[in-house]
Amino acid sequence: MELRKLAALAVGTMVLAAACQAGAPGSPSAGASGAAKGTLKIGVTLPLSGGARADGAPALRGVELAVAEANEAGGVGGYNLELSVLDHAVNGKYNEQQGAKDMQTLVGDTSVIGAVGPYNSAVAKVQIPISNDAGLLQCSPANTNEGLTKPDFGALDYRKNFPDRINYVRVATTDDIQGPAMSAYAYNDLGLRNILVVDDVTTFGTGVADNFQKEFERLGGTTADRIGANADTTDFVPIITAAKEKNPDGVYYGGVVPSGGGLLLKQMAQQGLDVPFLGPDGIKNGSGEDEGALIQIAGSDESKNSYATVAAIGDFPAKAEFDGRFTEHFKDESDFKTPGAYSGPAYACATIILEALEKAAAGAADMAALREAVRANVTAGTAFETVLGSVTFDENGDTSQLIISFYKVDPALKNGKGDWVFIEQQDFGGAVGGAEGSPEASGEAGGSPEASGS
């Protein structure tokens, strides 16, 4: 199998294979390629049961349909791929302990030769000393915290053993790109001056907030008010009332919806705060159909100015095709049929571990020697050929694709239950905010982005 073409989408039709199908949580799923030296296993940790399901789902389908393709196609340097599937929310929320647990349970286990995770920062604060003390490969579709793989900002702090081994990368970009992108499309775009600063005193809703408010301040916004309000908060109302007094003419929320995104917008509209709602891709995480996601909690009318950054690539060259396949592939599955903004992300976080196998296979004696010839074919440089395009990690593990894309909620869409449109993407190509330093744009709306430092 020529991996790369698969992973590029250069194969136009594809029969999918069945043997891969999301289910239930942490069920395993496999093809029968029959491939002769038989199964290993590409672990997934994911938030993916009650409300924070919405987040982790639509990734765990990403990784899926790849190893679903991988099988199909005949497997992968002789071998056949399976999943193993952790789910670490706790009542809804993703949990810390529950996600070092998982990571325990993956490194454990010989014939996992890398992981897709997770999706919060904070729970891969937990586990990438645990992934990278084992040497573990791991690849998130969507950490955004700075803090974990930059050592300016603390990273070393989570491969104190191993300093030098870089096992965790990741192809979102970073919250000091995310934040400050919002906050230059809120003053510059939507004309936007004295914004509410609401965060869910977490690892990535504190951070992402915190480099919003000093680029919008920086602009010339004011900041309202900034609160932190716990992820345990339900009753919003106290300071929606209070920022009111304010006059705010915006309100971004620094957090995940989880926490309460899609319950303080439900009940900013039930106060009649009626200003543009913004936040970070912790907010967009579905449809107005599906469970847990922002639009289905507040309502499609009541998120109909509701904006929302992601931190990968939004309009990459195959797309559709993408698309296209995903929506075949999972198209008798209850929820979350059609690709999320993370989907894609994670379907590139397994193709780089598939094409790091690859290039591994041939020459490892035993499973510890494949383990960690994978995680050594991750290395700053090496380019891996993607549904994103291609990709490459530099010296901390950070993705080459330094861009952010933008969506806007149309209440009209998926039968008047409201979803998520594109808007734009911007390719940052290494700028973050700051006085010498303003991210622009490079890309037009709905077009494909420059490549950075083109």
Contents of the next structure:
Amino acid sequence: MELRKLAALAVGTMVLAAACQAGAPGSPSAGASGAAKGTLKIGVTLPLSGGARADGAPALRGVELAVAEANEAGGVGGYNLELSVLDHAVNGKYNEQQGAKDMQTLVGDTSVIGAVGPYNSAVAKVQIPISNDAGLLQCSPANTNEGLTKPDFGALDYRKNFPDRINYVRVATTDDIQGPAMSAYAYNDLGLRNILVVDDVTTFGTGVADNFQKEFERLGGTTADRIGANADTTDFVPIITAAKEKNPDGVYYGGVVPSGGGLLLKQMAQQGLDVPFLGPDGIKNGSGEDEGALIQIAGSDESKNSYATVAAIGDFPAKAEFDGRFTEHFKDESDFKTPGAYSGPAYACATIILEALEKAAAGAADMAALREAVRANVTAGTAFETVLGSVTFDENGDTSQLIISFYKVDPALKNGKGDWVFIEQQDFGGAVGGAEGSPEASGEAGGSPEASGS
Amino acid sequence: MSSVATSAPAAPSANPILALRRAGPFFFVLALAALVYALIGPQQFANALTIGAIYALIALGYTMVYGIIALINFAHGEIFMVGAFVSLFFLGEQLGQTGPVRDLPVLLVLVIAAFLVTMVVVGLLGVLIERFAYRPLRNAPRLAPLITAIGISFILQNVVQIIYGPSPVNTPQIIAPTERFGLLGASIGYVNLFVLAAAVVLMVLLQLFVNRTRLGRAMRSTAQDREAAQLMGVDINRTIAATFFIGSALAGAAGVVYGLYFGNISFVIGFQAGLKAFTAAVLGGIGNITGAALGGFIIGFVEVTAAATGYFVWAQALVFTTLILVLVFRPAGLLGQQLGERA
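So the form predicted alone is up there; where is the form predicted in complex with the partner chain?
Every component of the complex follows; first up is the chain already shown.
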């Protein structure tokens, strides 16, 4: 009996809370002080605690900066802006279920006109169906799995109900470019020929590792071994022992640091497998001073031979100026005071949402219409002037900037704790048509029995 | 149940068939070890023994607590995790160790001190948990202490998360992880040897304690029949508290060696390791000390064999397949059940 009463009480409270939440944004003019029309929200859905904080926090900072600057400039389209920041890291790792819940929260809050995030492709997979149904614009600074947007890779599964109403865009390019870019770098620039490929058995990790491996083999390299080590692996010693017998001259880790990237590198050093460590953007998550970063876990000296790609422009024209504003704005924060690889892209995402809001603000009759107008504006093929340069989204929501940046660890930086340094960036945009066709071509090469048998 | 118990001990050691049945599981494990060795070679075998030893140390606590009060102490994995952090606190923060210590006598003192401090602190934590979370529920329905155990496990996780933050933390590896020696064509790390040796020494001490001391006898009698033991003058509360102390101290020792071996810990390591150790305890026959140790090594063998043969992604599934197979043929686990009967 008592339990039942308690349950009833709990349900009652939740209904009441929901009613309150629904009521607040319904009257947007209520708390308006500076701007005439009230306050709108930009949702932020990123992993922000635990080991995953090093992934999400630099991107959050980018959005925070963009919104702070917009408010200082007097708001956008007559509205003040605030952030609705939701963290979907659970126990230090990104969590799909929490990501889905958070997206439902954002979709349900009518004052949210767009969202920035997520960081991990596996989270995007569960969020896109929700935001697509609601028609909420979502801009990811960091997702790279090609299957999220491209129909050839199964993206229509995520926008089943409104396949033509694109609501998910990203300013990072895709893994069918990021993976092969590292293959070419490993083969040509680093001279590697026999690589051990480890992935964390997730949407992102397995996908990017597949892309890397196919292209590396197409170039003439061999795969020493391909190992799936699921995201809660802590003991990599046996797979390192097994791999050593195959004499790899490099290791590619398809995954993110919280899934074990840092532990793998640390244990490689302990087991005496002293070869270059390569990976996608998932392993480049902060300096040796940041808790949970690859360099911090593995140690600066152990990481000295590490290379990472980032699926976004690393050296954009306004970078020095952006870094200066960023560092000035966050100088009093306790962590992540300097921009990370995805701070600029997250800032760009926020810029795009705000520019679209600027255009949409006048004509929209109510909150729902405003949200839809923002979405339609972003995905209509408009060119946006962002900190990264001009960005246009194609019919699937993918960015026109097909740029991959390369980074390397310098163990001497940050007082010997180590940090990533930018090496170069490559623009794959010259062959937009080729880029469309190339994944299929390399897919055939990788899929043929001769190639996989070698 | 009781009729089996009374008819079986009629001729416990004289019966050769019974002796063979008892030796059977040991032969099974030996045969398995030989097979694994042949399959994966000495290098991987050393890896398997190392990780198996860590599982075994944790499994001992599960099995002792289950043996004496029939409680699956789900907080036990977290006690192991706390042990790893206590060791970090002592070695890293109090003694300021950061890397390998090359001076052997100093290293020995440091290692032994780390074990003693961690085992005492974590042992007392176990006693405290028993006193406040389990003892008041000793006569409550089975489900109640089980839920408290899960609650304690969350509390411990959250406390460590608040103190040390949710990110993984590096621990001082005072035994240089890259120092190795040759054996049977393999290159074995001194730290591997140390982990295995520490586990074996602790297990032998535990066996001696349970079988040769007064308190050990009290434990066995309490496990067999709590009320009868009480009638014979055994102080039940003290005996159960001692069981928790020893079980938790062993998990603390596992935490110390985990930190030394991997050099990186986080507040979530208790869940995975606890699950594996619990599986080890069930595999060996929960309540049975030797069984828990064997179970730990078997899980180490299965995991490493999966990695060595290229099926690492299936390691977890294979561990539980092994558990199911063993339970199908021996529902009470490899060595049967009771602390009192077999220990």
